[in-house]
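Only one chain is included here, represented as C-alpha cells and corresponding to the form predicted on its own.
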Amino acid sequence: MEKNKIVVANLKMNMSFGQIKTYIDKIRTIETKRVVFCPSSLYIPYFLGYNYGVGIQQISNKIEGAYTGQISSKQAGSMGLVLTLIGHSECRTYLKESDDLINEKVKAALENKLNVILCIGETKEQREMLKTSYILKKQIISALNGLSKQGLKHVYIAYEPVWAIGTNKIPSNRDIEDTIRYIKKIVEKHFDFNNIPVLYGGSINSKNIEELNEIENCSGFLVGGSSLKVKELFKIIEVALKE
C-alpha cells in the first residue's frame, strides 16, 4: 500500500458564504498538509491560516493581464496556494478546454510554483467502445507535453472516471490498480519519468473508501461529493491517511 498518500477535497461550487463559515469551523481542528482543499475562488481567503492545504480549482492559462473573470497561477502562487486542479472533466467538457490548453495551463501553474493535479478520465461511450486507453494516453501525452523532470515532480494525474462522478458506480480494485499501472508507464515511456504519483476520483465515499483503501498503487484520493459532507471526509481521511 502507498504511503504519504493525499486526499484532495473538491469543494466545486457549492456552498453559500454563511455555509462555508460553518464548514471551517468543523474542519479546522485537521492537522496536516496531507489533506488539502479546493474551494470556490471566491472562499479562499477564508480557508487559508490553518493546518491543511489550500488549492485552487481553476486558473488561467495566461499569468497576468486583460482576462476578466480569470484567475492567474501567479496570484493563485502568491497566496501561498500548493495545488490547482487541471483538465477536471466538467471544464473539458463545460468549457470547451482543449488539450493545448491544458497543456499551457500546466506550465503556467509550474512556472509560478504551483503543484498541479492533472485530471484524466473517459466518458461511459469511450469506455463501452474499449477507447479508454487510448484517450488516457492522448490526455496525459498532450497535457505534458514539453515538460521536463523537475517539473513533472510536481505533477500529480488524478484517474476520475468520467462515467463514475457523483454516479455511485465505481471500477473495480482490480480495473482501477491496471489502469494506474497503465498510466504510470505512458509517463515513463513518452517522458523517462518513473512512478508519477496517481491519485483516484469518482463516487468515494465512507462506505467504499475502507476497500478503495486497498489499491496498491495509488496515491490517494480526489473526493467531490462526499467533500461536502464533514463526517463523510473525515472518515475518508481517517482511512487514507492511516499509516
Ligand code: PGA
Given for the second form:
Amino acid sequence: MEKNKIVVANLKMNMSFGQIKTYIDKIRTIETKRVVFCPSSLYIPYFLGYNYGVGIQQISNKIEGAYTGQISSKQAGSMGLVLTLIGHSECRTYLKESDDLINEKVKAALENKLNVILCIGETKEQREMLKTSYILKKQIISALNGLSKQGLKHVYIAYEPVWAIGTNKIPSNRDIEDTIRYIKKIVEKHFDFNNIPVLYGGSINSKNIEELNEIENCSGFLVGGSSLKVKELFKIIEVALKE
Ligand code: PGA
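Could you please show the structure of the form predicted together with ligand PGA, as a counterpart to the form predicted on its own just displayed?
Let's see the whole complex now, leading with the same chain.
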C-alpha cells in the first residue's frame, strides 16, 4: 500500500455560511496537511489558519486583470492555498472547459506555485464503447502538454470515472488498479516522468473506503458528497491515512 496518502475534500457548491461555521468547528482539530479542504471559494478565508491544508476548486487560466468573476492562481497562492483542482468533470461539462483551457490552467497554477490535482475520467457511454483508455490518454496528454519535469513534480492525477461521481457506483479495485497503472504508463511514455501520484475519486464513503484503501498503487482519495458529513469524512481519513 502507498504511504503518505492524501485525502482531498471537494465540498463543491454546498452549505450556507451558518453550516460552514459549524462544519469548521468540527474539522479544525485535524492536524495534518495530508487532508486538504476545497470549499466554495467564498468561504476559503474561514478555513485558513488551522493545521489541515486548504485548496481551491477552480482557478482562471489568466494571472491578473480584467476578468470579472474569476480567481487567479496567483491570488490563491498568495492566500497560502496548497493546491487547485483542475479539469473536474463538472467543470468540463457545465462550464464547457476544453482540453486547451485545462492545459492553460495547469500551467498558470504551476507558475504560481500551486500544486495541481488534474481530474480525468470517462463517461458511462465512453466506457461502454470501450473508449476509456483513449479518453484518459487524450485528457492526460493535452493537460500536461509543455510541462517541465519540475512542473510535473507538483501534479497529482485524480482518476474520477464520470459515471461514478455522486452515483454510489464504483469500479472494482482491480479495475482502478489497472487504470492507475495505465495512467502512470502514459505519463512515463509521453513525458518521461516516472510514478506520477494518482488518486481515486467517485462515490467514496465510510463503507467502501476499507476496500478502496487496499488498492496497491493509489496515492489517495478525492471525496465529494461524503466530505459534507463530518463523521463520514473522519472515517475515510482514519482509514486512508493509517500507516
Ligand atoms: P462524489 O464526488 O464523492 O460525490 O462522488 C467526487 C468528486 O466529484 O470529486
